[in-house]
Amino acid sequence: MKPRVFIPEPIAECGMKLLQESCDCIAPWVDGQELSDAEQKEILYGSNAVIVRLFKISAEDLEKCPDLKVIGKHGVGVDNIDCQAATARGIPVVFTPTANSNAVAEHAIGLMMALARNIVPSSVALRDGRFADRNQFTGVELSEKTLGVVGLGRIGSRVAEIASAGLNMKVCGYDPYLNTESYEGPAEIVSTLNDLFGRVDFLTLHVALSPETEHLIDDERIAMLKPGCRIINTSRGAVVDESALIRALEEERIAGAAIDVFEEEPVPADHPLCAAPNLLLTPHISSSSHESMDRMANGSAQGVLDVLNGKTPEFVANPDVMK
């Protein structure tokens, strides 16, 4: 009998393909059909493999998968899924850690740039016939403006790389995990946040969600920076205290920020968020190129099929599952 593989949400067919050949895959997207979260955990209950990108897995969800072997996550963040638990279990936790990189960084300098010079207003104003408002939509230039980065793996150094070179920017750099011996990137390496927040004039954050990264840009935080700075995130959501966010921008503490992550997804019309002044949102599609897409389809399928045929897959989210 094939494994049976449940992916609740749309991948790339590439990935597809890979799973099909060896697996009886359901994916009800795939002819259209909407379930409801008590109907998909139904069939996540009865699966043997797991592959989800926003989906969420919880530990009571996991005592109820007898014979699961293994979760596929589709992306790099995994704070949708109990690891902890999944490795008590014996359940191995496959990732794309390298999958998404360029896009989500590429995504970071696309909103820095919409934030320096009020694309979207302009553009807004455009189409309601104001273009007599052009003047207020003068913005800044990037050059030789001064970028925070803080997180420097993959993503937040390809962001440094292109802001550095491509854009002629001063390039500062948090990462208490970094080895600065050996790091030979453009960034200027600080110590403390604090020793960032008071210089840089774009904050971009590049953090997986912990304790220590919860909440991490809050109202004391957003009080270090200059009035005139711009935030963006396209890590997760709840590193940003939104509270907090909105009440800068509401009261001009801040410039501007744009995010594409957000605390509770997905985020309906009404979140004061959506009503926030000088505020950029995008639905979580920093990842969302389409060679991004089949690269985690296909990273993702393929760490499944390793777990399945018995193999070591080479990204574990969980790696002590594997001892």
Given for the second form:
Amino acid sequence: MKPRVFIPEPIAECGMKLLQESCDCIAPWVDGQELSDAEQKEILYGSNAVIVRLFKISAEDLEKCPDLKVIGKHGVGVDNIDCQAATARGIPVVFTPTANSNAVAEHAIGLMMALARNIVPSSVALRDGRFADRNQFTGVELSEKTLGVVGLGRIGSRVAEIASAGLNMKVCGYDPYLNTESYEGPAEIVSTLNDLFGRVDFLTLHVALSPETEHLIDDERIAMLKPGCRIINTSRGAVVDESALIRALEEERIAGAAIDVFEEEPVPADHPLCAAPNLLLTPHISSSSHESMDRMANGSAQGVLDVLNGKTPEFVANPDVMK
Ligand code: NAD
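Switch from the form predicted on its own to the form predicted together with nicotinamide-adenine-dinucleotide and give that structure.
Below, the chain from earlier opens the complete complex, with every other chain and molecule after it.
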């Protein structure tokens, strides 16, 4: 019997084709079916493998999955999966850590440029017939400004590279786990977050969500930023205390912010963030380039197939499980 693979959210066709060669794929979105959470969980509980994007898998779910052999994460942030519980049950979580780094980095840079030059509000004004409002949209240049990068991993390093070499920005980075002796990138490395906060014109976040990074940006830290600073978050919503960010924007303690990720997703239209001033919002699309969607679909499908076929997958988010 072919293994049963559940794919609750859309992935690129190349990944589906790869899986379909040897697996029974259950992908309700292919024919436009919209299943309830309970219906999706029922399919999960009867599957041998699952590939998720933002779909959550808890320890309780895993207890009900007697035949689950592998979880594939289409992406890099595995905080929607209880990896510890997966390890305890001997289930590898394969993921695609290199597939979307450039896409996310370019989106972060795009958000920074849009913020600096008021691209979105000026476009809205023009469409509303307010061409004459153009004088309200004078922005700032990026060249010679200072960008603070929190987390100098794959994405943060790429952002630092583009900002420094392409935009002539001065880049400062904070990453307590970086091997500073072997670091050869363009960022000036600072040893505490506080060192970074007082000097940056733009702050971009590229850390995984963990107990250590949850609400890393809160009222106290925002108070250390320059009043003209702009914050970009493409990491995970809960890295920023959203209420603190809204307060800072309303009180004009910072000049603006752009966020792609939220404490709770999806974000309802009546969420307080949607009414906050000088805030640019995108619906968790940083990694959504065609190129990266193909790489994530192929990479997660290949990782799942490797585990199902008894081979060692290239990237495992819970490596202890392989011991
Ligand atoms: P990575 O593991 O390569 O880099 C994360 C870096 O953060 C590491 O260098 C680590 O040392 C550093 N770090 C850990 N704790 C820190 C702390 N307290 N302060 C500062 N730095 C700290 O991961 P990556 O591929 O660069 O991805 C980063 C995150 O971006 C992911 O974990 C994910 O949550 C997010 N992401 C979002 C999207 C999106 O669509 N918006 C897509 C991909 C990734």
